[in-house]
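Listed next as structure tokens is one chain, alone, in the form predicted on its own.
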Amino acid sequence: MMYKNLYLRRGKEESLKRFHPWIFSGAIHHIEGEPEEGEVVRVLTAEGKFIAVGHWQIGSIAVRVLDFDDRNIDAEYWEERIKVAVEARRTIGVLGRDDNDMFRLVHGEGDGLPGLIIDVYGKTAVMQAHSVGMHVSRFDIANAVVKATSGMVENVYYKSETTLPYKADLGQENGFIVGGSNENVALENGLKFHIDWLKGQKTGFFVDQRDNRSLLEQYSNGRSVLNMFCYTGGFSVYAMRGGAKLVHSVDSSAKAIDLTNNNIALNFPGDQRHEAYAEDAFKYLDAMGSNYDLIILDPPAFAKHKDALRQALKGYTRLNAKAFEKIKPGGILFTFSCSQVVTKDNFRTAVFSAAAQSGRRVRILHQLHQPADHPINIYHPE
């Protein structure tokens, strides 16, 4: 296939020899024609040296690099990458197991597939592109997937709706695209959830959460434990297996509640150790008595670009101050961010702040990240 050339500014091939997937828009001396957003281009150095292939966007990130060899982006290459993808799943040990269907299958640039994301539940996938690129390329991914699990994944539902660029004006509508199914409840260690893939957050579930959660459960037995921000209740869901005393689950969103309720029922039914209130999270937490040992905070960003930083790490310290406050003497605190400006150093040190203005004597038994199958490309730190 015959791709456009693209040629960069003498210098500016530096990063790509050191693998990193992204050319900025300033690094780029000209292009041969004119592409269209989500075509294919052939990146080459000032005095024509071929150096990578990837898709064309336009914005500040200007390519996304598919491939450091010469080669077509075809069905062909989909298949390959997805399998390799598929391969290193089954070596972490998520995949190919009877107690867990559900995993993250491609993790963008950490599984060199930069601006797509693909969370496999049961016999569905959930596809997002957050490049046109990838936008471009939908159908012979989703053929790709089916053929690299071997069918093991029957459907493909595509839902980028919100994570495609507004300005390239693509109409997207998510969707079925490969197959179809109504049946949404997939496995994690051994315990079920309902997924939410037609509008919930994300793919429909945080996969990321997995081996946090299964370290709660070690911590649950015979704890009172309160879940806040609860989304679907998975935290709570482990805590019951766990043996919790008694399991309180809170979220401002009353269709959030019913997601939590929904999954210990599928899970405990009928169990009176859990109960769940729709209520804003620091009226709950000013309200409430010291009555729990174990608290889970777990909110949605407070920050999703640097200008809120401040003000975000100023909110994650409220936060947590709160919940140190109120714990029992011997409590543990499981805390989170996943706000993507707020580096490990930021957070740490607002649970710090937090914990110095609380008075209460605090100590790190953990300290937790997302698991294995969201590897992070060491040559893309971002």
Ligand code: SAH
Contents of the next structure:
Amino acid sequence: MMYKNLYLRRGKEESLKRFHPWIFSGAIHHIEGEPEEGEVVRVLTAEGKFIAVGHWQIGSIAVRVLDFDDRNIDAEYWEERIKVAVEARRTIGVLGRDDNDMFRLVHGEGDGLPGLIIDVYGKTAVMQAHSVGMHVSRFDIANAVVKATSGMVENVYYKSETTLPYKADLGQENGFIVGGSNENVALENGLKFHIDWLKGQKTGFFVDQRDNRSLLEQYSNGRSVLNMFCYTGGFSVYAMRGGAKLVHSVDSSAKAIDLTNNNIALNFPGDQRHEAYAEDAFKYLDAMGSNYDLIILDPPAFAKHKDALRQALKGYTRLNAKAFEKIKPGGILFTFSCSQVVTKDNFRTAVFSAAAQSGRRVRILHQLHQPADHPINIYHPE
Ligand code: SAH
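For comparison with the form predicted on its own, would you give the structure of this protein in the form predicted in complex with S-adenosyl-L-homocysteine?
Now the complete complex, all chains and molecules, led by this one.
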């Protein structure tokens, strides 16, 4: 394979020597030839020394590094890299179990594959490209997933309609690129969930809350649980198994309420402890009594951009203050933020303000984060 050479400005290779996987457009001196978006390029220092190979894209992140060895990015490469991801999932114990067949297989930079997300739900993998390069490589990647999981994954659903850069104008539609299946029930820690990869948010389910749902289960026995922003009802189903006295699920989307009711029925048919309400969170919290002793707040991202940060923090404070005001004495609040621009410190300050406003005595019991199948690349602090 003859890849085009991209030369960096003098000294701009420092971050690459520390395995940072992005090259910003400002670091580039020139490229030999004109690569197409998504094409693989070889990156060289100003002195002409090879340093990385990656996907080229127009934009502020100009190259997403695939490898620091001078090698071909072919079917063999993808198979090798996906195999590494598979083995990591085996090591952390989310793959190879009878009671769990859903997990994140590839977590972008965390797995050294910038721009690529793959979640596995039983026999189907849902793949999302966030870069043009991953889009261009999608068939090789999909075939590699089937091979590297040795028969476990049979179908690959490609879901990048809304994640590819708009400007690249790829006109991509969602659909199966390998196989096809209507079987959409998957297992998480022995609980069954309908996965709606066709219409659902992200890849269809929030696998990143798995460990936090398990923790919630441990605290549910005998408690009255409110699962606010329930979406597919993940936390509700765990609370039911944990022995909750009652579980109320709330989401402003009627579709989410249907998904939740379906998942409850799938695991606990006819169980009267659960009820779901299609309502706005703030309205519900205002109107409800003080009967819940376990409340979950897992809202959508309040800030998608840096400019929205201040408003978002106010929103988190307002939301958490309402929960603190209403929760029963001795109650437990599980509170989350999934806004990328909101740091841990930001969020903690928002929750701290909420606690102070409510005047309640509040202690932190656990500080939660994403599970091990969403690894963090130590060379990529972003
Ligand atoms: N806790 C869920 C994920 C929540 S996603 C899980 O573990 O899978 C966020 C959810 O919040 C979405 O389902 C969305 O419909 C809902 N939502 C957004 N705005 C809302 C509002 N103002 N009131 C109630 N629900 C809202």
